[in-house]
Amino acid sequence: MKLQLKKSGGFALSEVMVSTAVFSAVSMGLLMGFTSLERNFTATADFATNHADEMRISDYLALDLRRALSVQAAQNDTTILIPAYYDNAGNPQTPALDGRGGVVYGAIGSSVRVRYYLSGSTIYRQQDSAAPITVAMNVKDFVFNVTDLGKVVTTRITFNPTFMAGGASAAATAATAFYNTTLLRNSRTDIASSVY
């Protein structure tokens, strides 16, 4: 009985080495799989977050462009003038005729300057001289372009996806482009032709 117990309770060196090798290989595979999964998950989550940021930046720009009186477009720095709809207390003003067939809020010629710009890794929206508010954070690789076509304005926003360890290719960045085309509802004050 003792001899039998010793025989079944131990392993030969070769058995241990083989099992260790198998265990190591499986563990390594699992580790690599989990690592890859984790990186993929992070990249996907990052992509989704960036896409939500794109959508928000686009919505912000479209919101102000719809009510714009004029647009000064540049890459990562766009200024939009909108009607001075609110008074100093933040309440809507009563509209008045401007004597030229149009309507004005506040004094004739008045407007509110809204500027969107990228600074560091944050995109801000600043209204006149008020403190800028954050539109999107951790977006230093974002590029937003506003193209002024007169009656409509298009926006294009891209970022660098992080699926590749070596950085995003130009094609991969281009594939993240988020487009929006906005019809300006108001007659523009900075060009001759009007919207309607």
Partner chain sequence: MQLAHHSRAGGSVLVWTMLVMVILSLLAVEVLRAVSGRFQVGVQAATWQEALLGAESGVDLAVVELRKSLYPAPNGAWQDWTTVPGNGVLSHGLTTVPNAGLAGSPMNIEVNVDAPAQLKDPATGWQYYRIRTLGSLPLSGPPRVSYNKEDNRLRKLTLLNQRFIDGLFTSETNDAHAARRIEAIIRPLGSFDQAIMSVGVLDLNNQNIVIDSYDSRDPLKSTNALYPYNDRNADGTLKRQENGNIATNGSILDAGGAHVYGDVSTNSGTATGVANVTGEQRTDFYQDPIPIGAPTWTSINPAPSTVTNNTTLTASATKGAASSRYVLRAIDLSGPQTLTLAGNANGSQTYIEIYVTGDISLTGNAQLTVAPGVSATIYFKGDVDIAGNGLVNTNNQPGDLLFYGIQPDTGQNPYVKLGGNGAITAAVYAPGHDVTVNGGGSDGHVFGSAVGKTVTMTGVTNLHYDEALSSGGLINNYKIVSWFEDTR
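With the form predicted in complex with its partner chain already on screen, would you show the form predicted on its own?
Only one chain is given; partner chains and other molecules are left out.
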């Protein structure tokens, strides 16, 4: 009787090494792809957040500046006076002529003080003595510039880049600047009251 030895069905060392190299290369590619996708998602989410802040502050500024009676501009802290369209209870006030070509709401000379200021890296909007509300976050600075005999206000708001792969350069920070130019409709220099 002959003994027959069965051959064991294993892999040769060279086959194991080749399969390990292929598996490592595929795994590394997948890992790099997932990392890139995660970084891209984070960058997109940060961009969308900053863009939403830009749109919000642009809407607030445009509304307040179009109604402005006067603007006291300073870097990172600006006060805008607007007519008192509403009384203390929140009811609309009836407009009246002031006898000098102007329209007033409420008592003659009454106005609402709206202040925009930067605290830390957040821009707040505060109306009179009400609690301030946050209108933009992660801001480096904002500048109001009043030109054309006090009739045009130009604003520049610079955001800090939130997604930085290797640190933000000066050019990257400058690229986050948001500009807005508004004509002050209520400001006139041809009549004494300076109000439409």
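Positions refer to the first chain, counted from 1. Only the largest set of C-alpha atoms that superpose within 1.5 Å between the two forms is called the rigid core. The structure displayed is predicted, hence computed values, not measured ones.
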*Examine residue 126 after superposing the rigid core and state whether its CA is displaced by 2 Å or more between these two forms.*
no
*Honestly, after the rigid core fit, is residue 91 moving at least 2 Å at Cα between these two forms?*
no
